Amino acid sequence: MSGFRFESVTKTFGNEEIFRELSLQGAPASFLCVVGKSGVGKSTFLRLLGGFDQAEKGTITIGGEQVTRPQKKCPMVFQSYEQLFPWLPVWENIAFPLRVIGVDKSERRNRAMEALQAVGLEQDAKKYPHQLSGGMKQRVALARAWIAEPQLLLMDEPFGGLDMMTREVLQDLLISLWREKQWTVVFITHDLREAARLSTDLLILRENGSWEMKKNELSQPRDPYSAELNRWIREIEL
């Protein structure tokens, strides 16, 4: 696990200034959720983070090591079903980071089954990803996420196109597997209730490079319609 830091950083859209010398840090297994309206830069932070975009000013560090380009222990999960590989089964899709680093195919297979054990679908190895529900697509990405090892966990949107019982249902998987391997988690989401229940800090994008961080001390489990969690939600103003 690791923590990351923004050190001054400006990033701008042709005359549209997204980012105005934005400082932050989030500490190693926290988790960071990211909120604001449209347009206020919620993706472009990410993109930011794990490498795939660069800012014009300032710097961006993860474990004390400058962000240049896509990093290996970043892995990123998507809001879209389509980031499984349609022509691998499950266990193949899930092992496949491994066989990047050049990993035998019986320990990538042994390795790829303990994490399916841990989403809850080791009985699918052998399906391919059309045969799988959107939930289950998703727990996929997570087990993908989980045999990577990552030092920084990014989501974008992960759970946004579910119905609201498979949300609640991969929300309590995702807190559970981050508590037991310590990620640090950088999740994007426009649910307010959804970044209450998860985040153990809130950062509020808003328009014009503005920007507030919110830590989020309500104890966990947390009930997602409690009245605890509906006043913490009533504090925030995008």
Given for the second form:
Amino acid sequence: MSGFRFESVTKTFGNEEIFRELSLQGAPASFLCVVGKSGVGKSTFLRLLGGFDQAEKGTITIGGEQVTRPQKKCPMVFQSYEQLFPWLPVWENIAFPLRVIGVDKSERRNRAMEALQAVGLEQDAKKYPHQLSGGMKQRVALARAWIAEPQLLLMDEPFGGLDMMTREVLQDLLISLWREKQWTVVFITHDLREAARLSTDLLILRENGSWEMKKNELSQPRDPYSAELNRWIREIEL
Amino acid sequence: MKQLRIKAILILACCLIWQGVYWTGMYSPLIFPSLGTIVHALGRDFVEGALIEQFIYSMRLVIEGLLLSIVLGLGIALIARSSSVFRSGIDLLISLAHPLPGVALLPLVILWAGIGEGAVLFIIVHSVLWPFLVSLFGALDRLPQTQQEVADNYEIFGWRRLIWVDLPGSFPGFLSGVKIGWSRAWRALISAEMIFGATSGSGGIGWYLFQKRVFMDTAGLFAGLVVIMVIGILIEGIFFRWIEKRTVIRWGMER
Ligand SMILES: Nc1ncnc2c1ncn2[C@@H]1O[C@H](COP(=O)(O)OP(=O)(O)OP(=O)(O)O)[C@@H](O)[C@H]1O
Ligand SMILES: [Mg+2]
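In place of the form predicted on its own, output the structure of the form predicted in complex with its partner chain.
Now the complete complex, all chains and molecules, led by this one.
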């Protein structure tokens, strides 16, 4: 439910400029999709917002407060498959944020089982992460980020390793959760159709530090294969 | 199972070679006893209780020393995680103390602490703590970055971070540190016992061995060595294996 804001943020790695004077605003309960070619700086953008990395210039705020470090109200789903804790069974991985805030074990288990059911993994609650496929691990990471009532949800290509079917099911799930819980979401994707379907706003990152913001006012519900959506996608230049 | 069978066959072969050498009569039975006399000595000292008593005494000291070292090591690791000055101090201390054999410290320990159990514990902790810390720090320094960021994300710090994330994440290193520590403790203890002798009625396995030499009971000496080897196999092959099956192997973390 918290909005966020970038004010003339400049980020460089060595002498490579990732963003120059990036300023933008995400309204509370908006859904921002970030697209751009590989290596253009999408993960870097998300890491700055999440407080995992610092910019050289400019300020980043969430709900009016400056971001200085990662916070549990802004959980991140990382791009890496290594984000689960290998020593915890799947359900305890999902319940980890609840354990941190002191929720007792039986309630943790109940809520983890609900979340597992939502992502279609109720059979795998007792398995360990190394027994799961890449896509299954990613779904566990999603459930973990969703479980503790986030204010701002940060997701780095969360559906990257999934087949079309699972992907569309999870997109539907994400849209309905987002509507119901009024989360603010920032979502990185390679897939423009996915961005068109999910977003309220689109951020296009380009080489040499330039960027463009675009509104997505496609009508709801969005059929991913409609002519209207195809037209919208065709207008986007990466 | 197959491996176990191969090992059994190898051990049997060694026994046969031993007995074969004995039969050639190359060495005096006084210094090269037959298998039969060794087994007999083993049985005799077991029944008399001498071996068991010494064994229990030694085991208790090793376990105390090992636990003490682990607790100390974890405390040091916790402080070192939050203070880089402390960490560099400990790194310096490790590089100074690690190469120093425990036995080399004995004269000093005797001067300072006398020859009681405290002195033995001191030697054990010295032998265990440094290699344990090297192993633990090595693993803590190589924790996967994304998992650390997840822990930052959920804002867990201090001892909860150590117990919930950092220690399980470095468990393979922790366990190999304990394993090294165990064998170092056992060695240090036996040397210390040989030198200190019986301080409180029991002198431990080391003292037992030493006495066997004094009384020229070679079969008894070998019986003591057999006990030490068997303990080694039981702890390494069964106890630590059991722990690994329940931890790093179950978690898919073995290296
Ligand atoms: N820690 C770092 N140190 C130096 N350079 C970095 C670092 N992290 C990222 N970069 C560089 O910054 C650029 C952007 O990386 P980033 O990971 O944000 O790309 P991305 O858009 O997420 O790519 P992909 O779609 O492949 O995930 C890349 O050129 C990368 O080499
Ligand atoms: Mg990326």
